[in-house]
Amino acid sequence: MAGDKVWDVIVVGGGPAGSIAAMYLKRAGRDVLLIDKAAFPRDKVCGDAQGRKLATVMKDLGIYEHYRKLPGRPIYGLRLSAPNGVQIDMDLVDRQHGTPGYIVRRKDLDHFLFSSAKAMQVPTREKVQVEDIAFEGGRVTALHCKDLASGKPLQLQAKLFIAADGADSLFAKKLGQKNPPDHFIVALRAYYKDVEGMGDLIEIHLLKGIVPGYFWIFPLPDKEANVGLGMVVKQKTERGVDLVAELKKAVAENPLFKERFAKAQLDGGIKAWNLPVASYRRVIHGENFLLVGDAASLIDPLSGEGVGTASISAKLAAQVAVQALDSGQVNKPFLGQYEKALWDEIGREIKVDYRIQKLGNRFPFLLDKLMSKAAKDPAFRKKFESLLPYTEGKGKIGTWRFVASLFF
């Protein structure tokens, strides 16, 4: 079945990147269609942590105050531990005037953003799966889809396409884009009930055997927690690490956690997912298409956080799409402005985080040294805090030279 309508923009994927891009396009007066293969609400395996990058975008869209009312926990700081067990707590946001991060389940976050797009009168189609992409001369001419509700074929056309179809993006596959194992993270997520000792801090624990990957505890309301761990695929394979076994061992045996999880209960199963990281740059634009979010491989290589960079990419992609349509220049050279603007915005932070990740892999004992000094020396701790991506209003002030100065 072929559709006669030619949209200005079709956004494929209704997660954070897709819904945000659609909202910006609608606000600019564009005729945009947002499609997703799922029906919302739906689960999305994730650590569920969202920081100030997403908050900034939602404030710009006028939906931040509604987001704050979702079931979740505001986050004002970080608990960090080294492989030797040294642990420190750090306040990273001004509790009176700062913008906190939040732990909100992705099922709730994604449903909120998709619903916000619909509330802005963005036309949406759920349970529409893109099965093939038709190209002609490098341009996408149509999406060959299947309506999963009816089982009928559906053809969709647009002047420009934004691919927000996730880590397993069909657009990326059609372009031959695949991250090598040293630029891919595999992670596990589990929900636990009745976890003790949580407050308004996210917890990052650098455990022996998985560094520079990490084990996390992200607090949710009512003593629930998102618990997981992740590693670079290449390192996991080379070391033969069983991530499920490592997660279960951590909560049952590690002295930092075993008492806190003594009465905890696993709520549901342990789920895995892959995270394509931004240390590997994919092709993210073409003659009439742009890739955003996980489809563009924009996950931070150190923290594993992707929603923030996804929101930035969505905003920038929408802006460039509007300019291209307004000027009649929907072509690869013009759309290249999106890629430049994106890397101007996130490139420095990604570069530093990748270098820190590599350093942690080669010299894990230095993490013990850094944390032990930070635990004893308040002035050094402040210097260390300035490196962290969660610190409001700072950023990574010293880049690689400053990172090296912490250790030598």
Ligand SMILES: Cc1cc2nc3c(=O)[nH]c(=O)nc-3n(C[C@H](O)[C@H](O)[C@H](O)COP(=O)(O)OP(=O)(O)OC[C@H]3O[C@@H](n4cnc5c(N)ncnc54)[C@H](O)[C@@H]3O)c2cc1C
Second form
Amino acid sequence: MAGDKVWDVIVVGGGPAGSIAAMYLKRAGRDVLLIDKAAFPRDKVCGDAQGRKLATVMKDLGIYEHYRKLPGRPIYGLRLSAPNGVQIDMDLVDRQHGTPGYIVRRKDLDHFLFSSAKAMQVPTREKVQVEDIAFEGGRVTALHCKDLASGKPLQLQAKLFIAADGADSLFAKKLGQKNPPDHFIVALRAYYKDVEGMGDLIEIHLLKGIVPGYFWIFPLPDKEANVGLGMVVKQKTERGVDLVAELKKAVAENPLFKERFAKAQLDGGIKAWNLPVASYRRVIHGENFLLVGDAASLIDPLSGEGVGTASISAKLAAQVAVQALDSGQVNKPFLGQYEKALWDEIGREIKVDYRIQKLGNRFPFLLDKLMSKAAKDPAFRKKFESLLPYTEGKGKIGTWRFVASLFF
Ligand SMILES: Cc1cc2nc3c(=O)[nH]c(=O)nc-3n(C[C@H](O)[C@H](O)[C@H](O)COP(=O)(O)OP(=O)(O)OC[C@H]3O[C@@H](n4cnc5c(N)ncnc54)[C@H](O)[C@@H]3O)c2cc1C
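Swap state to the form predicted in complex with this ligand from the form predicted on its own:
Expanding to the full complex; the earlier chain stays at the top.
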């Protein structure tokens, strides 16, 4: 690949955000290069739970039917437990007409997305790591990369760049974008075999000591499960919580789970990763670049869902990039349309979820009250269900007054 070629767009990072952005750009006829430092298939620490936002983008790209054939588990409901141990099962999706959520290992999902981009004739380079970014007058002039296979340096140029390089984004670092500790979650993920009692629902357990963080059990086929636990970094530090110890304790001792994990075995290690959350707004565009997905800090601050917002940001970034190239306006004011469109689409939902997260942190006893009421009162439970992050159509009803009406 000649180092002096100038691409229309280079997308850095072939995770969900990058592969989806590249597919939209290619579909619009653009000369796009997709690069990643990893070789696919590669693992990504994640809960593996995919919701309606990703499904909508997959349908739009015409790859939804293939996605649903990946080894995974369709999800129609939620099992939620409060710190006091009250547990309820709720429907999230209409079983006949709704689009279910899907638990699919990120190793499989990301490989599928990267391969789909290739199948759409997107030129791709794996094992190419961006090591430095050259800026001139606020514009990116070149990416200084290393070909990890040969060890040789490589310089890449484009009219426009899309940074989809994840939670440790070099682009974000270069722009001085760093979330404060109350806008960062740290989470653990483990795979377990032979877990009993799982159905077609995701499980979120608000355990004492980690609320409003939570412990999750997300079912995979054949009694396997993605199990994890996450907390806002500031709260974890202030309370001195040892997440690994909490995870092991939940599985071995908690009355809700210990029977179900009696014969379970850990498959691989317990891995940790950071989640930059969207309650903190980063600067996500510049003269000739856009940031998407985790690089743009777009994870839901309550649910930890980030693939959905990554896919929406990728689609919107690609659309604005195409318009900018078509009209010869690759500049900061024009690219600002991306940021506006993105917050118009996801801003309200993020705001509500952040408020619930803060409320749960300040008044954890309200969670017990809420769940006990939901367990007894079906009408209240319906109202509560409509607020949950994975529920279909949820974004439309999220207002602060509505949240307050749940509690009082
Ligand atoms: C423990 C945990 C649980 C989670 N659970 C869920 C969940 O259940 N559902 C959900 O929707 N979200 C979940 N998330 C969030 C989700 O994982 C992220 O939001 C999602 O991966 C974002 O996708 P992305 O494409 O932006 O970044 P990534 O998936 O991280 O992809 C970034 C890509 O960029 C590449 N890259 C990075 N730096 C460079 C470089 N310098 N040069 C070249 N390539 C580079 C990487 O190799 C990688 O392939 C969870 C996160 C964690 C940590």
